[in-house]
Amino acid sequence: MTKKPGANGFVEHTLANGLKIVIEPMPHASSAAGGFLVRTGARDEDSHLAGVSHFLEHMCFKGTAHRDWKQITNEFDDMGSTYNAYTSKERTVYFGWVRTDDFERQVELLADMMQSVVPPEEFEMEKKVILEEIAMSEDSIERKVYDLMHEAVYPGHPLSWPVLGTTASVSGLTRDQLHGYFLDRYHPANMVLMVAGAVEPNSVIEMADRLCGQWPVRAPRPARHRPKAELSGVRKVVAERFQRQAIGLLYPGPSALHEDRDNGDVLASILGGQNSRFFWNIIQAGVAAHVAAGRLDYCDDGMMIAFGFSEPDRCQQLLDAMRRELDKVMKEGVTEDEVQRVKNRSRTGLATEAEAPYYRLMQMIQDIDDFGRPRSVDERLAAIDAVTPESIRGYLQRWPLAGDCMLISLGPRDWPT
């Protein structure tokens, strides 16, 4: 059966074994990007296996039944591919971007990696690499405060596990545990093949069936457990090796699926993005060198964060300055000019990124994982265009940046006392 793009511009197809395929043809391009989304990340791990998703991402580059790690790396480079992989709290993604002529070769390579043999001879060496990565992350105040936020807000829930895992959990992992996790998560019901670029959809479907159609069928993963966020009180960690103090105010916010997500993103940008209130009234006032606002969201929960890094003896000054700006936006809202500037930046970003298959693929990943479907550029632009000062005022009523919240402090100073 011949598949044609739907009204939204996408072709969607599911192979007999359950592997979903999403294709966005881009006839104007001369290249194509493709990748596999695996619906597993830190929040899908047991505590004693913390870090296994990220470890597995490394191991998928280490060998298959047909290639060793050198062949995998060399083949990507021989194609001149822009390729990589990443692991987050909720997903693991493998992708590459090449000339159209090399696209089938690249998908074949990626598909082969999704059938990794998790080579035992590479396991211990890669464990050392990851333990080194964990040790390096201990010296990053940005990474430490990110982990602290999740530990404080989601205590006991897998969202609190570090994506890298811990020295103890990774040290204790065995190759058999890793392979068992691989078999349980890397199967058609838990994966999506995504493609954007100068491709003919039916050829992609035929190729995918040839390369992936024999993958064994397994039952879908059970639904995730919704976290219960704790967003009150103070959580502080004294870390004398840092010279700066990290401070964060954490408020409830919409999940990745909530209709308020775009209002929250625009508000965060007005408060703490480029050319923002934080920039002009805190950074330019000399209170701190870095202050920002943003949302962290997952499929079933989210939060709004105001955070910054200051000299240790200026913690209170930075906290007062952030709260002053939050109080002001609660009382006065935002202006039409502020909203319009953010919308214009978003429009430009979406439009320019949409011209290249690589960036379209990146845009598609979160939509497919969160919504279960891709969104066209027009649909994304419409969501941004719907944001107004009035809609943000409604957001602030539903998700106030006032009252109870979680205060985070990490750095050399034991603060607040």
The other form holds:
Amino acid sequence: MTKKPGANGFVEHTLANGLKIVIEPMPHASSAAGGFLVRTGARDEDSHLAGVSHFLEHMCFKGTAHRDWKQITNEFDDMGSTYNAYTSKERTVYFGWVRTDDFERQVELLADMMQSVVPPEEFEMEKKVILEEIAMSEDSIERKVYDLMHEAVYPGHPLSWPVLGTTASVSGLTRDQLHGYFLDRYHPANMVLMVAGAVEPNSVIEMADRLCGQWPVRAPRPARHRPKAELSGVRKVVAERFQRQAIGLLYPGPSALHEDRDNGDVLASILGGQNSRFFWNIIQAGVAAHVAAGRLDYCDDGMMIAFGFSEPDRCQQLLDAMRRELDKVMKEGVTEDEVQRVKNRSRTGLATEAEAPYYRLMQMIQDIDDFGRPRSVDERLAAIDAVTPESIRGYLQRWPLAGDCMLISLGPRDWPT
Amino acid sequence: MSANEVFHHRRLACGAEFAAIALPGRHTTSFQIRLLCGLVDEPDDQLGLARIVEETVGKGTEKRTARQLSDAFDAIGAQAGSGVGRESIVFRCSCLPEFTAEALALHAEMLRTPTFPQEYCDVALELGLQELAAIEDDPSELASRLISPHAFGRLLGRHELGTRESLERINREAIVEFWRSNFSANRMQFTIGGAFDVEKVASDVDRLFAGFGDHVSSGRGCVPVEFNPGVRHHHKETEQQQILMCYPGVAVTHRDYAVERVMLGVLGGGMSSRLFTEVREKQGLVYWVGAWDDHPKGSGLIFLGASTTPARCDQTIRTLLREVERLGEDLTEAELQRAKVGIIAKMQTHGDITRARLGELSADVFHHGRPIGADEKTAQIQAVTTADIRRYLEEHPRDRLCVQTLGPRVMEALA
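So that was the form predicted on its own. Now I'd like the form predicted in complex with its partner chain, please.
Every chain and every other molecule in the complex is listed next, the one we just looked at coming first.
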């Protein structure tokens, strides 16, 4: 049966074994991007396996029944592909962006990687690489504070574990544990093939059926347990190696699936994005060079964060300045002009996104994982266009930036005392 | 990217160099205004001045306050940004095609009639001091700052943030004077790509910048690199040791530039490259390793870099150096082909993004003085042979290295 794009511009198909395929044809492009979303990440790990999702992401480049690691990387580079993979709290993603003529070859290679043999002979060497990656993250204050936020807010829950794992947990992982985790998670019930670019959808579906149609059917990933966020009190870590103090105020926020997410995004942009209140009233007041607001969201929980990096002796000044802005927005809300500015910027950003298969693929991954379906550029624009000062006022009633929150402090100063 | 690109390139009556690539059907327009002044033009005792000017030039005009100017950009959804470099300050903008004329007019207003309010000058200097301290929290950026004066020399090796002492010597008068002495149409390269009417845009640019800084002489020539080899270490208590090393390469305009690009592709172009394979995949020494080139106008340097835990640093350095030497001994045809395809394919895929294609055009006008089509670049890359790479390596010996390490341990491999 020939499939045509639906009203939303996407072609969606599910193979007999359950593998979902989502395609966004972009006839104006000269390239195509494709990738596999695997719905497993750090929060889906048992505590003794912390870091296994990320480790497995590395191992999928190390060998299949048909290719060794050298052949895999040679073939990516033979196409001149822009390729990589990443692991987050909730997903693992493999992708490549190539000229249209190489697209079938690209998908064939990625599909083969999804049938990794997790080669035992490469395991110890790759463990060394990952331990270096962990060491590198120890030198990054941004990475440290991101991990601290999750430790503080989700104690004991898998969302609190670092995506990379720890030196101890990764050192203790075995190849058989990785292979077991691979068999448990890398199968059609837990994966999606996504494509954006100058492709003919039906040939992609035929290709996917040929390459992935025989993949074994297994039970979906175990259900996730909703975390109980602790968003009050103070969590501080003294880290003398850093010059700056990282400070964060963490408030409850909508999950990735919640209808308030666009309200939250526009509010975060007004507070701490480009041409924002934080920019003019905190950065341009000389309090701190880096201050922002943003949302962290997962499938069942979320946070709104105001954060910044200050000189250690200006911690209180930065905290007071952030609180002042949050109090003000709680009392007065936002203006029509402020909302409109975010919409105008989004319109240009989305037009740029629509040009490039790579950008569209990255957005599709997020939308499919969050909503279970892709969102077109037009739909995303409509969602932002629906935000008004009134809808943000409603957001602030449901998710107030006042009262209880978690204060995070990491840096050379033992603060607050 | 189309193989039949059509460029428009000329000097406008206002003095600005104009280059455009029309990309019909695109949903955005991107342009860059490159002022040919940068870190090399700072007075010796006021390092960091160019960045302060770049930061403050948008903080108010004769018609608008700083906020009004930012709001005016937002009113048309223009995504505007800027950056300061060794030899130029670049203002970038992407917008929907229907707002191109307004975005241009706003840039002209910003660049021609800035008021540099005292309060924003003071804040920019204060934030500059804070940014200087922040570099200490970024080991790779700190290593780069430390190697630059030795790799590029006194002028080209300057860092955009200057020093604490030099920032303290900058005041509003110095900011205004730098702008007055360097910002002008005849030191301006304007490049644009996307969906627009070329002649209309050229006419707008000419009108908007007519008479801009007429007293300023046109741009200067190339500033020479002053390469100062040696091994230097900076002690810092970090988990990983940063390793940076460099040696002279060729200019972008050199006949061997394509050869150098392919050579770097073989060395560090992807996960199959020699450095990734030998340092990471076979020995597990690092998570990050790379090779890249850096090009002031008329010159070039090759860099190798990695970060690793201190105990493995000596082995990492030895492997890096060995791999560069080995290129001249056993380079294969397959590796050569892979590197060439990598460069050409990325040029084509990334060309689907208007601002990326425009970025290439801007760099070509800066280095070559003319737009260069994808076909010409592709042909140059395609023509490179293994013999060319061997010859390049022979003609550019690596017996003088500039090395910077940063971390808790002095390296034995370089003693």
